[in-house]
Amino acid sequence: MAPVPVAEGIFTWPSDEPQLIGSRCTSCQIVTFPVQASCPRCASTKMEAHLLARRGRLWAWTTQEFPPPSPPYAGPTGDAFVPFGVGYVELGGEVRVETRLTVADPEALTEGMEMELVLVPFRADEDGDEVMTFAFRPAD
């Protein structure tokens, strides 16, 4: 069973410091995430590729208690799912980026706290390899 990313172009991989890939407007120099062919501000289609902080801080949250509907999620349903972390992260204060959180206890998480970026596993795919995602967790 080998590793591989939920999608090309989502995150460097392979990489032991793994970062979300995003995009910037050349033209009005906002930044997004996920990459976006033209820009949502000024609608120009000069963007370029733009690599994100791997540490941020938590803007917002919740708890997934119950499997997302099918597509677009197609990770583990009924007594394989486990609950998750959702939240608002806002990386260098360039963008928010939505994304699961390793924390499922909204108790533990605190506005402000700051996060790093980490690849966890996701699922099994049909050919039996680890499906890998992204994910923010607690900085030590």
Second form
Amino acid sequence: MAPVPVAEGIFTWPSDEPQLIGSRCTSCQIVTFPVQASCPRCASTKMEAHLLARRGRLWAWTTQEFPPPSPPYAGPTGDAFVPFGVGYVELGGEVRVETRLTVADPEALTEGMEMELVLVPFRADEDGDEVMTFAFRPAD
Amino acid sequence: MDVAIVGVGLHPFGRFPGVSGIEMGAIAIRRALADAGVEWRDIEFAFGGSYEVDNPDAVVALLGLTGLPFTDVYNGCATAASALTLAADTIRLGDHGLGIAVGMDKHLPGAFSADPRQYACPLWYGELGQFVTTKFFGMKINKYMQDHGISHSTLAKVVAKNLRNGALNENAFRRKPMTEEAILGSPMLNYPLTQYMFCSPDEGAAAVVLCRAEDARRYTDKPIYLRATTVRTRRLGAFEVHSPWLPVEETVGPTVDASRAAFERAGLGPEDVDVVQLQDADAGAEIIHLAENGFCCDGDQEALVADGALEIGGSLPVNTDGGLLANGEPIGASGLRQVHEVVRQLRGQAGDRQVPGNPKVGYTQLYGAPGTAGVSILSR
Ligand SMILES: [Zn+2]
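Would you generate the structure of this protein in the form predicted together with the partner chain, following the form predicted alone above?
All chains and molecules follow, beginning with the one already shown.
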């Protein structure tokens, strides 16, 4: 029943202070998420791993109020589905990451609000292990 | 070399159990041929667009095995714009004088789904439920509304208008008007967009016969000239569907790029356009695309909608046949349905939904994943 990450290499794991793992182009300095092998701006293939800030500001958001088509969606469906928020959070002034939000109430979400990274349970896998993913929640 | 449209044909949009996509394509082609007064054997080349039909060129089995060069294209929601562009360019190259562009599709009900890896996205992005086009539309219009002062009621008014227009269109899928209250009160799917603020994937086909402009009067006394067709993809910094991340630097979307290029090629501006067809896959898209195509400034849509400017009798009629909201979206056919409507309007053949005042210039725009836009400009 050990928790496992939804994918390898997208956030530091295990970690008390998890961070998203992006990449930075050593030629033009653009930051991507997740890691990619080539630069979408200058086409360089010299990219290095780059840890992203744990807090940032909400740039855009919506809610997901129905279960997405499955596959590819692998989370709870039917009565077990719980609506979730989705948004872009700008981290470190260098990249906007699309992410689940722990909040799905439009009244509780505002452009520009301060958000912080958390790891949350997403689903149970075939072995009964809890699959963990990254999300952002309103910061205190 | 200039290119003219001399025939248009449509298989109605909706759901047609027992009729295949290919059969709908053949019907659209026969109607376009009849409209142009030509026979299938006169057609020198063809381009066919579809998402669900692997080989649109198989339609020759239903029309005649004449041996013509027939090229299939797929380019997401801009498939029909690509088929039209390639057909027009083929005439401009000078090799052929009379050709056809056809689009056909037959989708199952429900939201589109695909493998995110086919869109250069990681698998986990789909597993987490983020590989969802409707979510992007919700996010984009939500931000737009906050940044530019657009109200929820304006979203509902756009849907109500397009359903009213659809009710006047015998080829439309949804022909029943709805009240703003019912649209706003339907289930929320992706805030601020409710169920009836989205179009549905459905079925249908459309075809367009093109020729050299100098030959057009052989076929019709009402030729419509294709002044420009453009297709563009996203640049870095555009806010686009299926993006696990965005850079901090911002730029305009592919619709803006395609629109500017089309106006420049046509030698016309937004102020010259009399009838407009925009990609309204959701109510927010029509609002955003009004500005992205240069028909208003960001935020002006609130007043334009309130004043009825976008109605058939308004100063800027938009989606006169009901758009995607009333017709649904058979991907391969959708853009040629727009061209079909503009041609009917410019010829004065749009019946109950005819834009008054003898419209002279028409405009169509498509947009889709993963950030592709197509624009065409037509005139009498
Ligand atoms: Zn670079």
